[in-house]
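Only one chain is included here, represented as structure tokens and corresponding to the form predicted alone.
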Amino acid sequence: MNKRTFLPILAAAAAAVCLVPGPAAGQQDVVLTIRDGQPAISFALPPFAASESAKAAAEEVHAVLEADLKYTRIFSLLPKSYYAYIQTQNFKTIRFEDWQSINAAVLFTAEVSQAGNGELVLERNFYDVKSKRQILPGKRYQAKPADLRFLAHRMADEIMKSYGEKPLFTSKIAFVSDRDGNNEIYMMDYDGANQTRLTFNKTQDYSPAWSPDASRLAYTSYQQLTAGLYILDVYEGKRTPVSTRGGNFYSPSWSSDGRRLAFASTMDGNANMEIYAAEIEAKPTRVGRIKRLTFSQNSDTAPTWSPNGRQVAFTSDRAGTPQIYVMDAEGGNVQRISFGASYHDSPAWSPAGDRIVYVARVDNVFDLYIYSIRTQSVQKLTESNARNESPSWSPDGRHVVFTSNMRGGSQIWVIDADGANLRPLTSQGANKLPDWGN
């Protein structure tokens, strides 16, 4: 794809799937939450409805909703073979006592027909068995047949918004790739598909951040010669500059209301990197105040913001070796958090503000940990004989994003916060510094 289609493709892809008048509905009657701990919700999936023009894109929408309600691990999915004692399948008209048979907790039903336009309709509905009411109101979408992952994805994301969760599946992650001959920023699903190209600069571009709203990304690039720190509205192709101004400036950070950007640099003619914090406004992209947030005779780098945006850690080697530490958001009150290892880099503060994933190295190997903040206790992550390294955390909080060589070269990987479900996501070129938006 070269750049000139690509921006309108994107800028499209967020409208790709229409709500369309659809079957009136009841407003949601049934209220659930999801807790640790809890078994998995039993959750019937049968194959969706499809007219005879529509059974191909009926099966593709069905087995990405499918591979995005496993990987919550909140849902139980029915074997199969479950549906074959349901009596009739006829969605117009549910027998729940049928479904409840086959211990199905909740059902989602979808149809999808052909419309005049080649475009798709899908009609679906999602109900609480036991209590034979929806759980969400039936709702219609039109989409066209390349947006259909998009459109299961969205479904999925409704799904878990119905239980009080973060949107998950339409989320994107950024990252920094060498495929095409040098480092530029791609962005890619949450489960690896549609990686794309955004920025094409013919330089070395590194650390990309997303901004709350995942309209905008931070990075840097050197496009100077020097490190330079330059915003890009990913839906328009924009580029702010942030700061070119002598020095080097990285690992940019976005606080939760998208006001200011922490970032490393030596823009003041230090030899050390210190931590600063630029005012951004939006619509349009304009920078204002720059602060200066550390002043240490060693390197402070890798700043990352509470959700709140009270506090911002980052990692020093003020104490002689790099640790975790926390600060105020104007730069006061520092208190270091790392200890065991003497070497401590990259935390990221998880979305519910409760704990920070960062690297550790013990015994020459790299591997990630994660910091509870109330209890003060360490968990660890990861377990191989690898360089894992940059994690970044999911909308929810749930999974962890990061860079690793355990295959015998750089690519991004996922694991779930428990430590669960470790899968790769790139595979072409030398992959690395991924950070996972909203």
Given for the second form:
Amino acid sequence: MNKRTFLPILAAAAAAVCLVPGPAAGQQDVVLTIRDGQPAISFALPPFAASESAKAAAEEVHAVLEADLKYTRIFSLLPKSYYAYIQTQNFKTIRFEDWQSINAAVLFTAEVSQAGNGELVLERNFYDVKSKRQILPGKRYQAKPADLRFLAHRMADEIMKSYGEKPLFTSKIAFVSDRDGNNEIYMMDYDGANQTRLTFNKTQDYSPAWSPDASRLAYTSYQQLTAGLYILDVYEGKRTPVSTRGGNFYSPSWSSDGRRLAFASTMDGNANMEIYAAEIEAKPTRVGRIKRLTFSQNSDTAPTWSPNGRQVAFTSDRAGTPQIYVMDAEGGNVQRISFGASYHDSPAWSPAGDRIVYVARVDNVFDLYIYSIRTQSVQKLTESNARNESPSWSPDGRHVVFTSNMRGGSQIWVIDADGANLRPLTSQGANKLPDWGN
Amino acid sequence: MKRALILSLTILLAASFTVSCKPKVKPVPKPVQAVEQPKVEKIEPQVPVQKPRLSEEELYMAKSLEQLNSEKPLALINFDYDEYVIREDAKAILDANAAWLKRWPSAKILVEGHCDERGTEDYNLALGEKRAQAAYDYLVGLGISGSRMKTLSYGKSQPLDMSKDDSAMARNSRDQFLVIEK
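Pass me the form predicted together with its partner chain as well; I've looked at the form predicted alone already.
Every component of the complex follows; first up is the chain already shown.
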């Protein structure tokens, strides 16, 4: 059984899923188990110890870390009232029996103090209660007050890594917003915090797609009366055009090794969009050969790579209505995978490669559906009598970010892959086309 | 004798004066009357200097692209929901647009395909391309060179009408024509 995929979704039904922590030296003997009816690991996160001047900072980090851990649904945080039963709050000498008595499986403690230069120092420990051993070696962090959220996300990522999970708390979601006048590219944290503008054009920028190393964005920019495709090195501010030939370029998608960029284009003077793949070099960004993958006389759009790079899913109206197809990476062996509705679009391949989420229109309502490649079955993900579209997976495949007008305006929402925990991430202006980076 | 001569000369002079001048009439004081208005002379405005009259061509060339486009020389066309077939009412508009393009053979245009919001992003980008291409093909059929036209799709990103009713949807499903070169 694939624990990564089924842990949060089918935890209640799972018989016994073993979680072996990551490769931290000398920690291999720590084994945590989820049992029937016990959906999550009981996690003790008592208030952080702090000097008087570091109290607010400690509370901030604690709150962000707590929200991160809840978001995973792997952990179940102990009720705060339980901590009253713990006799000693001195985290240097922990009485594991006390923690065991309140059913804590793991314990995370931290102490926050002021460094001399206005920065904060946080020392944390993470224990398995039963074995009384550290799951991660103790660690100290130093951070500026402005970076406390990031510090909390980093610690949450390290906790996830210790369970062999792909971290997502420091990941960024790119999206399009018109909050400053016209459509530009922005990014935000996974929880909607730190919304930051990335492009500054008078004309619109569209359809951002993160490179797998999360340092570059491919996007469509409406400049010089063309829909051109560019790669932006986000942390260097450097922009590279993918093609200076004519034609329009839309809907870019990176292969998971970052070496190919698929997109839909009219670059050969073709009346309808076809799918192409460009070879991309990194550091510095360079664009190599561009190969055409589709040759239908219809619109082929919205490519998305399988994580192993061997296949591309895309939308085509070659059968008269827009449907989802899968082809191999060279363009051959095309197979339709969407049935049952007259309108499908915007496929996104899951990070584990086992599922494709896409949009289907049924009775004029657009919802997200998850297609399982192994069973070829389809599960409805959203249910909101609205237009839900442009889905993108979280790095761990447990969440899907998408655009919805369920509250009127176009906003970005996130939902767990089993349909739980629907929540909005944006509210300022109209926001759309989210892409969740690694 | 001398006195008599002076006297006679004086008389003669006086007589000659009396003969040449009108007798002085003593002014009779009149009752005060309203002062007569002076006559008004109407000044006609000066004929202004005329600039050399510009030909239609010169007027066209003098305009910036922004000015030209603000006059909307090329009317937009609308499409039915989820369609990219040129409607009958759109044909008349495209005929007029073709006539304008023939009148100004150096002009180049951008054909922008737009969609209403009832559809997904990617599908609407593709539909916008098809709508732009449909007008492009129609204009080529009327003898306009394809080298004078570019196409572009905005999908559903640039609605004309932000409201959500049916007439807004109908308005937003359209091709717009932008002059990009004169």
